[in-house]
2 protein chains.
Amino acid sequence: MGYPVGRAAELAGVTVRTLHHYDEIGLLTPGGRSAAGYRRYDDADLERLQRILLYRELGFTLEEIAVILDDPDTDPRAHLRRQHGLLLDRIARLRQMVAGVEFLMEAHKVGVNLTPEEKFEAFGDFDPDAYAAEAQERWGDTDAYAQSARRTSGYSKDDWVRIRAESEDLNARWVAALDAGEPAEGRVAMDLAEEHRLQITKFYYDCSYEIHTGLAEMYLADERFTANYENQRAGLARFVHDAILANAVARA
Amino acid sequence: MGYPVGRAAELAGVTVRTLHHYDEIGLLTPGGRSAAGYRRYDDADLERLQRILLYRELGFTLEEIAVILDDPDTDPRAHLRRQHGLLLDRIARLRQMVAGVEFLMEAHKVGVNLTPEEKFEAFGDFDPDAYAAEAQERWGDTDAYAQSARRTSGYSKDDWVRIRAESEDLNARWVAALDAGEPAEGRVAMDLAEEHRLQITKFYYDCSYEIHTGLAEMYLADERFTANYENQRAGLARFVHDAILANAVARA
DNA sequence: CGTGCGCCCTGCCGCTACGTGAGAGTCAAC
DNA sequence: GTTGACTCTCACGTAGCGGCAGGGCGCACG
């Protein structure tokens, strides 16, 4: 009883130099060897091989697949749900991507020509809010990302248009405020705060207070945040993260 | 004029380091140096850039972009069309993942259990006839395949099940004729290719009798493809792409 | 005028996730 | 008992960069 290491390979649909591989490092051991030292891969290897599989195809390292595999604390059903919502988070990403292109079309159809900056952001170098839910849930376990990549998933190319405008409006207050000396904790800025809130919301998942003061940690934890504020002004990372912070202990 | 290699890289989301490594191969040789031998790169280049980025997201290998962006007679429009078409197949692909999923949560809630090659076939080695159309669209440029993906991105978990069905009862009556012996050119092998071409047109796309031919073909050029066929029955390949040709030769 | 500081250069070694043999044993079939 | 398909274990090769060393630019600031 089960199955050699071609058969294996084959039901995946992976080369039998991958399971070798996957073998030596670790990631995937099979069940027995036959007395000839021949690799026999039971039901519940080809199950976990199924899960390997999958997460690498969301594009996770080996040693990540690792790491989430051997989790104790994460049954059969836990997986299959993390995995749909990655799953949904990667279309929504194509999404973006085939709004991106079909923008170009008809920027090329019309004979407009956008600057190359224009270009890039068409594609958007993801929207760090977007973002951020999904580092959230990438080891959470909440349901804040897929929810998330469900709405984004229906937004046109018109949604992130008014997306964009409304986010970098905000942004723009952001800075206006930090020049003008406020203080973080002040009425202004903790305002703003809650705009940043409700926007989130708006757009793409319902951000409790819990859940803001996380992001607000991640913006200084996570360099691409902080860069992506610090960018803008030397200081906003933190001057929004303060805020928010306030803000979250004011209102809640 | 042009913008430095730093500048360029923050503008397309990528380190200098790919920068450098793209000019090393040749994929992307900025248009000129600075006295001091500094990069720049100007706006043909950026949009050479976006164009490599897209195709990598798509899994193309460098030296297989190379070969797609110096083909001198594929203009900017060609490149946006079979982009998007590449970007919708890719998400008809994780549709089809999302429903495996979902098709595993349910399995798992009601208790079912699945043999590993059911668990696998859930995501299914893509099914040869979608994947055909792919094939035929990736280096030509008809829109068979992008109204393929277009479709097949729309259909629900149950749809997939009944396609599903649909193919392997079809595939086991080929294999039925095939053992009784019936010509590739009798009415019953004619009849069974008539009724692949339109199970083809009925779920993924518009299949003539000239795209039918032309999949014959593949089916024995392509290993994949072939494999698919002979793994049921010797010759088989063969048997389908004789009564495929024949069909078309009697009714075109 | 020099002296940081940030950006740029060219090697070059390292890493991941395998591909691709080489050389040898295994197993079922004829 | 031999053939052919499958398996084993080294072991080196490859793609697409990451990251660091050692060294030039270039402009501001005192």
Contents of the next structure:
Amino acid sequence: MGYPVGRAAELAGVTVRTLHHYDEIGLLTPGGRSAAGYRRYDDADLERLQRILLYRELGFTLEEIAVILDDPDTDPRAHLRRQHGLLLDRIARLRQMVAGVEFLMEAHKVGVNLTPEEKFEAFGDFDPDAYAAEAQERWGDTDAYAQSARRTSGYSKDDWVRIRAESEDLNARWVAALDAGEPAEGRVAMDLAEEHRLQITKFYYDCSYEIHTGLAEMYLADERFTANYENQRAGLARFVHDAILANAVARA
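Having looked at the form predicted in complex with the DNA, could you now put up the form predicted alone?
Shown next is a single chain and nothing more.
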């Protein structure tokens, strides 16, 4: 009889909406239907889904995955070798990048002297002074740090309150997209990722797609930032990470 869509999604660790999306674009069409017309996934479907998720984890687009899986003249090993080389290049770049530039968004407050009451109103329970020294030690010699320092030095309490409000609004829409089952590589999630990148550029420093993907990697590598997202919604850190990477690939 196969597996219903909910069970197939649970086994694969994806959302039902993701499976619906894969079916709609022809990437993974279930092999059967129930008497009522509902999708049923057999073992071959799950095996194909496993391969899709593997290629996706390696950074392939859904279009590239479709070609690899469906074109008999395509050599999957050639694609894997190419992706392996790209991943090695990316790792080398990430090692040189300031992966933790995100601290500048939340921790760097050069030249702004707020009273304790104003600080609480602007940042809540988060104390930027607790991270300012770490941010300067780790990234003080970067262009992004210098640019952020120049911009934030003139921010008032009202500026920080407005920045916090815009950040919280964006986070709420991240959560809503995840709750709605939007795929990380879908248009809704990628548009949120682009808004996130532009928000960083607007308030702090020029955030290129390369820097943005570096930040995304940090959301999973640094438990402090992972917790920041996971405390809002379980699975949000991975969702934001995947959406940022998908957006960078699509716009590149």
